[in-house]
Every structure is written in C-alpha cells, then in structure tokens.
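Next up: just one chain, as structure tokens, the form predicted on its own.
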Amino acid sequence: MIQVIANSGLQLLVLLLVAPLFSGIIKTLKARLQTRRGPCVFQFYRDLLKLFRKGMVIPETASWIFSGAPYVYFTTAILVGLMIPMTTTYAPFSLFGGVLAVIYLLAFGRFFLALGGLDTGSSFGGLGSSREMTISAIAEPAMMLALFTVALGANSTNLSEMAGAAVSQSWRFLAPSQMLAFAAVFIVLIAETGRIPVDNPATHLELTMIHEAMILEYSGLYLALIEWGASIRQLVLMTLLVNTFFPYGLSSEQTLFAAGMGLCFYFAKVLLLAVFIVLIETTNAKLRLFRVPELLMVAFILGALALISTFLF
C-alpha cells in the first residue's frame, strides 16, 4: 500500500513539476535548429514565477466563467495525467475511468477555456474558441478511434489494463494497425498542443492564433494557471502516446527499483518524442486555417483504417 502511494505521489510530481521543463526543452531544441540561441530550458519556470506574482487585470464584462476557467482548465490536465500509467502499469486513478474519460475531461478543460475565451466579449477570444472548437470536432474522434484500436488488443478500454496488456504482448505494436492508429494519435497531439502545422504558440498574429487568441485577457495567476495546465496536458497527451505504441520500461510491480527505472525509461521516450516533434516544427510552415480540417481528417481515416484493420486481421 505504500509502495502504491509512493508511486502514486511520484506520477503527480512529475506532472506538475516535470511537464515545464519538457516545453523548455521543446523550445530551446527549435531555437537551436534554427540557429537561435533561444530562451534557458528552466525559462518556462521563471515564467511562472513571475506570473504568479503578477497582479490581474479582469475584464469588466467577465463572468464567474472567466474566472473558473483557469481552474478547470488546470484540474482536469492533472486528473487525466493521474489516469494514464506512466513509471509503471498502474495509474493512480485507472479505476474511475479508461479511454473515454480521459477524452471527456480533455474536452472538457478545453470547452471551459473556450467558455472563458467567449465571456468577455472579446472579437479575438470568440475567433480563438471557435477555431479551437471546429479542431478538436474533428480531432477527439479520431483519437477515440485509434485509442480503440489498441484497445481491442487488450479487451479493456482501462488504460492500465491497456498497459498490462501491451507489456506481455510488445510484438503487437510492430503491427501495421498499430502503426497507423500511432500516427493518428501523433497528428492530434500536434493539434491539441497548438503545435506547428496546426498553431504556432510564438506568434500573435489574428490570422493564425488559436490558442493564444483564447488566452489574451487573461493575467497573473490565471494565465500561470492557464500555461502550467498547457504544459501538463502536452506531456500527459506525449505520455500517452509513448506508453501506449511503445511500453518498453513499464512494469507491473508496484515498487520503488520498478518505479524509477520506469522513470528513465519514460523521460527517454518522452525525449525523443519532443525531439520529434521539433523536427516536424521546424521542417514545415504553419497551414493556412481551412487547411488544419484536412489534416485532421487525414489523422481520421488513419484511425478508422486502424480500427478497421483489426477487426479484419
């Protein structure tokens, strides 16, 4: 039992102090490819120092939504985090939910952030919430389909029993199913963390803001609230993925020798995905906005291909 709370205890550390350090490499690694000296990789912490200092400016239009959606926002990214192994096959709160909760409760951070984009008045939070929305439309089904395709795998839809299950059975990751639902799943992790080709959170730019558009009014401890969630929803969507296509490292023994060398395995996969995604930034342009749906609709028919595929074979 204390093993189990050790490891429980561990997962919630990494998220809220790991998950910064990730964007900080993430944004020094793109500088340095385009040779740039770029910001240090603890700037992200700096940051949110300052911001947490800093006093705040509401809006005289904004309602209780405004102010609760921070919260929300923030909340929800360490629930989901906290249902997805990630040292080991066991996820502190695998029991109150599997692949459709933790779908759910992103949606639900990001319909509240919308609502808060929308509250007051503004024409750029209204052009952010709706563009984000028309994305995740498309975007949230094909990451249930190709979830449900690992899923099928395992006969559960428990992401710890998903886990469990992908650690006994590795060889079923190198199938073309697999495979193809993976790259659904990369595709939308571009997309949820407003990532180029999809976004670019560097710019300010009313025709290619999305993320950003929703975000401009607020200050201080909401926007610290708002950057920390983002970053805790990016690693835990980069955990997701990692732990799901490739379990190496995970154990389904619940101590501490388990948990830590499933620690160096998980920051070693998780690198090499940011680096990944780095390179997929800084090899393409940002699409024009009708462009995105396409894209996503590509992650789609991957994810139906994949589901489809394993019925079949």
The other form holds:
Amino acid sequence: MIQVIANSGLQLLVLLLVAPLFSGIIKTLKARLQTRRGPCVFQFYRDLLKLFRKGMVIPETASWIFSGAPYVYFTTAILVGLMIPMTTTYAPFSLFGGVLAVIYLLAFGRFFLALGGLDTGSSFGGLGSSREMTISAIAEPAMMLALFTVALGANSTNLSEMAGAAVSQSWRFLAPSQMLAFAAVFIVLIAETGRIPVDNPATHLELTMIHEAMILEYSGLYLALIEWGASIRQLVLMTLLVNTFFPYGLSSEQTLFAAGMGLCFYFAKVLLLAVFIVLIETTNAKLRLFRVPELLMVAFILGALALISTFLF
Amino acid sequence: MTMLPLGAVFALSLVAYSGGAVASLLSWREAGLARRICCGTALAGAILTGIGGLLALVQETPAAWSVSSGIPLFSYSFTYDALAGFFNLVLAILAIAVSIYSFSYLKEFEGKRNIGVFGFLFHLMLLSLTVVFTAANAFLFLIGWEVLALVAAGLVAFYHEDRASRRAGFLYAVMSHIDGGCLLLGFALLIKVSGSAEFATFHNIAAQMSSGELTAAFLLFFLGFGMKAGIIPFHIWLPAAHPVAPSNVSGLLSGIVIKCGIYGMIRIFLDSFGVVPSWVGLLVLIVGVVSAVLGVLYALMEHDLKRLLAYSSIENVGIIFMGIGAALIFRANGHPLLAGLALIAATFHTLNHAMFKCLLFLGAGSVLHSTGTRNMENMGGLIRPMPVTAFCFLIGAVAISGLPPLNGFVSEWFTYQSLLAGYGATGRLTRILFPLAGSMLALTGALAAACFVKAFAITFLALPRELKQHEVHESPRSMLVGMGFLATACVVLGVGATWVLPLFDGMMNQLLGQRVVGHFITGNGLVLAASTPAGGTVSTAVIGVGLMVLLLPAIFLVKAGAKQFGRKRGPAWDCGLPGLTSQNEYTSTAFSKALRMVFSVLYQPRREIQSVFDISPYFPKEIRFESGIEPTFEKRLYNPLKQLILSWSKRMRAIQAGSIHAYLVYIFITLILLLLFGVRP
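Please could you give me the other form, the form predicted in complex with the partner chain, since above is the form predicted on its own?
Time for the whole complex; same chain goes first.
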C-alpha cells in the first residue's frame, strides 16, 4: 500500500517537476543542432517562475470561460498523466481510465482552451482555435487506429495491461504492425504537441500560429498554468509512446527498487525520443497549413496498414 | 399482481394525455388557461409514464393487456415490457423537462397563436409516442405511428404563415408516409408467415422465413425505421423539419420522435427476428458509420443554430446504429455477452442523446426566444445577458462532444469497446471493418467537439455582433428549470453511470435471454468494465472527482497569486492593435473554413465575389460576397428522383381524360382483373 502511494506520488512529482525540463532539453538541443547556443535547459522553469510572479490582465471582452479554460487544461493533463504507466507497468489511475479516457480527457482540455481562444473576440484567438480543432479532428482517427492495433494485440484498452503485454513479449516492437503503429502515433505526437512540421512553437507570426494564437491573450498565472499544462501534455504523450511501444525497464513489481530502475530507464527512453523529435524538427520545414492534412492522412494510412498487418502473425 | 400498479399507471397516463388534448382544445379561447392545462396535464401524464417505465424496467415479468376489437387481425393489445419501459422512461424525462419549459415558453404565443390547438397536438404526440412504444399488435402500432407522423407534421408546420415551415411540414408528411408504407409492407410479410398480427407471434420469426422473405422484410423495415431515424441518405427531411418547429417541439422531435426508428429496429430485429444473418448487422453498421461522419460534417458547416443541432442528430443516430449493427453481428456469431455490450452502447446512447439534444434544442429555443434569430452570425456575447442558458448549453455541448466525465463519453466508450471486441469475435472481413469503424467514430467525436466549440463560442462568447446587448434578456424561470433538469440528467448519467446501468438489465434479459450488466461493472460498483476479449475499464465517477480534487490546488494557487500580484481587466491585447470590435471576431463561417478546405471534395464549396467600382478596381464602392456548399444529396439524389416522378405523373395524365365514360371503363377492367386474381387456381 505504501509503495503504491509512493509510486503515485513519484509519478505526480515527475509530471509536475520534470515535464518542463524535457521542454527545455528539446529547445536547447534544437538550438545546438542549428549551431546556436540556445537557452539553458532550465530556462523553462525560470519562465514559469517569472509568470507566476506577474499580475494578470483579463481582456474586458472575455467571460468566465476565459478564466476557466487554463484550469481545465492543466488538471486534465495531470489526470491523464496519472493514468499512464511510467516507471512500472502499474499506473495509479489505470483502472479508472484506459487509452480511450486518455484521448478524450486530452480533448476535454483542448475543447476549453479553444473556447478560451474564441472568448476574447480577437481574430488571432479564433484563428488558433479553428486550426487547433481542425488538426486535432484529423489527427484523432489516425491516433485511435494505431492505438487500437496495440490494444488488440494486448486484448485490452487498459494501459497497464497494454504495457504488461508489451513487457512479456520483449521483441514485439519489431512486428510490422507495431512499427507501423509507432510511426502513425509519432506523427500524431508531432501534431498534438504543436511541433514542426505541423506548428512552430517558437513563432508568433500571424500566418503560422496555431497553439500560440489561441493563448495570445493569456498572461501571468493563467499563462503559466497553460504553458505548464502544455509541457505536461507533451510529456504524457511521449510517455504513452515510449511505454506502449518500448516497455524496456518497466517492471511488473511494485517495489521501490523496481520503481527507481524504471525511472532511470524511463528518463533514458524519453530523452532518446526527445532527440528524435529534435532531429525531425531541425531537418524539416514547417508545412503549409493545408498540407498538414496530407501528413495526417499518411499517419492514418500507416495506422490502417498496422491493423491489416496484424493478420501476418 | 405486479401487473396491477403498472396497468393503473399506464391507463392513467393515457387518460391524462387524451384528457389534456381535449381540455386544451376546449379552452382555446382562454389563452392563459389553455397554456396552464397544456403544460399541467402533460407534466402529470409524463410523470405517470415515467413511473410506469421505471416499474416495467425493474419488474421481471412484462405486463400485457389485450382487448379484441372484432376486426380480423386487429386488437387493442399492449405489452409493457422492459424495452417499452425503457423508451417510455426516456420519453417521460424529456416530456417532464419540456412541459416545465413550455410553461413560460408558450407565453409568447398568447394572443398570437392558438395555444389550444398546440396543446391538442402536443398531447396527441405524447399519447401516440407511448402507444407506439407499448403497442403489441402490428396494426395498433401502425395507427400510433401514423397519428404520430400526422401530429408531428402539424407541429412542424405550426408557424404556418412561414413558407419554409409549410414546406418542411409537407416534406415531413411525405417522408413519414413513405416510411409508414414500408412498415406496412414489412408487417404484411410477417403476418403472412405467422398468420397473426400480434407481436407475440412474431417471436423468433426469422427461423420460419425463407431467406428471400427475410431479406425483403429486413430491407422494408430497415427503410421504414431508418427513414424515421433520419439516417443518411434518407435524412433530408430532418434538417428541414426540426429547426422550423417551435423549440420545445424540436427538442422532443430530435430527442424522442426519431428514436421511434431505433425502438422499432430493436423491437423487430432483436426481439422479433431473433438471430439474423450477419450481413444485416454489417449493413446497419456501415450505414451508421456513414451517417455519423457525414452528419457531423454537415453540422459543422451550418450557421443556423437549430439546423446545426438537427444535423448533429443524424450523427448521433449513426452512432446508435453502429451499436445496433455490432449487436446484430455478435448475435449472428453467437456472442451474447458482446451483443449485450453493443446493445448497451446503443441504448445508453439513445438515452444520452435524448437528454443532451433536447437540452441543446431548449437552449437554442431560449436564445431564439430572447434574440428572435437562429442565425449564429448575428449572435455573440450572449453569456453575459443569459448566463444560465449559456451554462446549460455548455453542459450539453460538452456532453454531446463525448468528453468525460459526462454522459456522452460513457456511451461512446461502450461503442468503442464493442467495436474493438469485434476484432476477435467475427470473420475476417468484419474483423478489419470493426476497428476501422472505431477510427471513424474517433473522427466523428473530434469533429463533433469542433462543431460544438463553434456552436457555443460563436453564440455565447466574445462581443455581440448584430444584437443590441440591452435588448437581450435571460429567459423566464420555468424555461431555466426545464433546461437545468436536463443538464443535471447529463451530469448524473455520466458520473453515476455505474448506478444507472443496472436499470438496463431487465431489457438485456428480455432481448438476449441473459443478464449481462453484472459483467460491465467492477471496482466496488465504481468502474465500468468491458469484460470481453478487448476489455478495458473506465470510471467516470473517479474522473469527475479527480478533476475536482486537482482543480482545488490550482484554484488556490491562482487566487493566492492574484491577490499578491494583481488581477485586473484591460482591453484585449490583440497583438497591439487598439480598438477591438465585433468585426474582428471569428464568425461561424470563418471558424469552419479550415475544415471546409480539408473536406472540399465533399462540400464542393463555391464563392462569388463581385465588386462594383467607378474608376479603378482598387477603389470599390461595393463588394458582394456569396459563398455556400453544395447540397450533394439534394442535388444528386433527390432532385433527379423528383424530376423522374414528375415526368411519370405527366405521362399518367394521358389516361386522366376527365371523361366519366373512361373512368367507368377503368373501374370495369379493374373489377375483372380483381375477379381473375381472386379465382386464380
């Protein structure tokens, strides 16, 4: 029991405290690869701290939806994080929500952030919300199809069961269905976290903004909650990817040692994935908005192929 | 013994409805009295129907009454079994909410419209609905069905001075008669096989039918019930009829009247036919997928709030069809537990959709009541003058987008789980189709979220566009109570899903011959489970509580920070551009532009820009802009059909010479033919 609580506490701490670090690492690595010095990896923490000490300006045109959206965005991200196995195959909330609840809770956060974007009446907010909802709508079927393939292999949509099934067959990730599904989910990860080639997190240029346009009017603590929530969401999706496809180091036991070992493996895997994302970001140019559906269509076809190739074995 | 209270309640509800109908008609001169009678008796009848529905769901044995009529094949037979109880319960919840809502809503009719006639039609609609759900004789069922169609057409065309309403009422009447005709032929086939028109004799009738008869009967019933439910491609009457009706009626039309189609399919395909070949289920599943995706795609393009909701009904009927299709396939393959899972998905979604769609229509009615327009492009900022309506509408929007922990998520979760279960439990082709259908459900869900972000935000958020803020007011209290009742139902059915689910057990036992609900609840009754090969668990109760618990520290943090560092209101930053006006806002058309481009193959969007200038095109005096999407089904399917029928009728005119001698010859020839037909060996 104590170990279960300790594990859940650990998972909560990692989500809250380490998520910004990975955002920082991705930023710094990207700068290095582009032969810039880039910010320190801890810059994201400093930004958050700065925002936490700023006053807020609420647009006169906005209603309570504007103020409510950051809370929903932030809390859904954490709740989802607690449903995904991180260091062991066990996740504190895995009984209370499987992969479907994860995807729909993320959609819940997005729903309110899009409302918040539209609430101010500025055209940028509307632009961001419209684009975000469009892209997520096209990304969703690809994501579901790929995750279904994994779920069908594990005979469950419960994430602990899925991770457990992956652990028990350690070479399963080499099966064609798993590789195709991984590729599909990776493309969706890029789209959902707003990275190049779908969205550029560094831009504030009207023509290319998606996520940034939605949150343009937010300031101070609300902005901090959103930025923090966004980095947690990113870590959550990366965790989902590494732990359902490459469950190395995930132990099915609930001991402190297993959790510690699991944590080391987990950081190594996420770091590796971060490097992979950085490589994709630096070697690609941002796509025109109406090219993005084609990319997501590729992801959907990869997902469908993954499903069909389950017949191979 | 158990029959007695149920019978009394049922009889009393019928008396309340018919008495209310007559009383409202008689009191038509006194508008205020007519309004009170109309809402009061409907409320009383609805409460009785609700009690009856609950009793029937809980008790084991169905209650049945039959009075012979002396006419062959026709009898006044009613069976109040669990299935009837379930649909009556859904009807009752909606009717209670709508009756309360109408109490103030009908006030604007006073002095302008005949409330007596409205009350008459309204009561007859409730009466015929409950007759349809309980009738146990094919002809009694058809009479209820036809009365319902006529009354609903009357209510659709209630604003009869408006051309669009009249046309919609006509279209509704035509479509209902076509579907009634299909059902009549379908029942004729069943009666031919069983020799009786009682539903009881139809039990497991599929086993006695030849495959040709079964195919014909299935297609006839599928057409009839599908048309009533508004599936694509028989949907065009739905977005025409539901928006033009008075809003309280729209709520019932989308909430429960189209569900008669769902009821009929479950009654005939699952209760009467027994086991059907799996292609039947496959057809239902595929039609469901197509309706869901296309329905929501058309909903996204609407800027008429009530039309948007009507299209979204098509989408949700599609989702229900997916569940029914999956249940039929599982049954054909001999998996009763999985069939139970899929059937719970379908019936729970029927219940949920009734709640949130009626809520949204009542919300739209409240907006229409206060602003006088259905066009979202003119609205905006309504959350300030109408906070309660906005809050209720938001609950409905979250629920219909299938977001946890509200009720839409629960039934979509069951639908996903049953589709996933299909992978391991069926043949090779269907195996692939099931997860693909699941991914299309994901597309539907995400598009629905986009659609309702648009519907809520454009209507209620940001700055008011055309409307003067001070002229808009919150609706009277009884309308708010009606909406609040349904909003509460959405929350309770979502968070309390594990407590509601046992109510379905009697119905599952009746339809599948075994109790399945116990398999779908674990974790001290807190967790929903799909105890199937592709199992999974979810707990909306824990998700709801978890969100609340996590919300507290976040709120505390922000409140403390705001106290120390300040929180003030200021003009929107808007990238430094001063003077934000409502003209800067995203409109409904602008919001859906990106999706219009992505799905341009389907929409075939067109736009026309004409500018008028004197000297140079750079100094236009006037610009005319027009844009629209192609109504594919009307243009490619219905217009050619209409032309065909018209050209045939023109040819038929040749024999309609108007001469009485010719008609006498026709009658004579027909008589001889009939005699020949009658004495044929």
